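One chain follows as structure tokens, the form predicted on its own.
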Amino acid sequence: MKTNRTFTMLKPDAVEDGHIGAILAKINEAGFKIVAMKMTQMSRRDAQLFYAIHADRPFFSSLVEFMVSGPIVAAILEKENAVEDFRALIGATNPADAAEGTIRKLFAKSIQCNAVHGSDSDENALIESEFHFATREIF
């Protein structure tokens, strides 16, 4: 199931540090069209559900705490080869390993405070998009 949409979330660290505009500019410069976007704050239950795949991992509790610590910006992006191209744009999870010019290299502080989430597959992009957006919010 190849699609031309992906999901992203600017995490609490990026929002708190005032990087929303700069990150959105990088997304636009890379040719992505924003088809849905909102600023919100995840509830503890939302964060637990969104990251349920990591529930058995030792970092799960701290991840949930981090994700509920402040507002996020959720967005659905559109571009041919969206998932793969966006993963390349954001860079490695650990900003120390991220390529120069990637969003995480420029704006992330650590593996956990890594500024941005990007879907890792077309299937997850759809699931994550539907988690955060109603159909009427997607254009």
Contents of the next structure:
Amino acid sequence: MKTNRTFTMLKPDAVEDGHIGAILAKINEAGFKIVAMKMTQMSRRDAQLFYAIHADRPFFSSLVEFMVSGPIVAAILEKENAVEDFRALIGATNPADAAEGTIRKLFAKSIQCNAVHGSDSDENALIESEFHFATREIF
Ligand code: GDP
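Could the form predicted together with guanosine-5'-diphosphate (GDP) be shown next, to go alongside the form predicted on its own?
Time for the whole complex; same chain goes first.
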């Protein structure tokens, strides 16, 4: 996969609250092209693997339960400098710290239920994209 791509999930809170359309509009308005997208629900095993880096953190089991609590929308986004620009678009992990106009400031409820995921490096964008999508689902 090219390195001008990043991976995102609209998390269960955003889907449940009816924010899919508004968040996708923000993503498109910011210049990202959607090159893969699906609605799906992670299994407990999926969520444990996806967030394995946080396995020792006190919030890990709570995070896993949240991520399996309902459907998500997974997508791969393309733009110059995609990883960094998307992290700027979504804002800080904790919506209380997120800048005005960011997706998390607008739609997140809490540090855990924070509406969206965004990869933190080109390497993780590729790993996370391949976790969710088959080659034939990426355009
Ligand atoms: P991100 O890269 O901004 O998503 O943040 P992290 O990689 O640090 O954390 C992954 C996800 O774990 C976050 O997006 C939140 O959903 C959740 N999370 C992070 N920190 C906390 C915390 O202190 N408490 C809880 N309950 N969840 C957290």
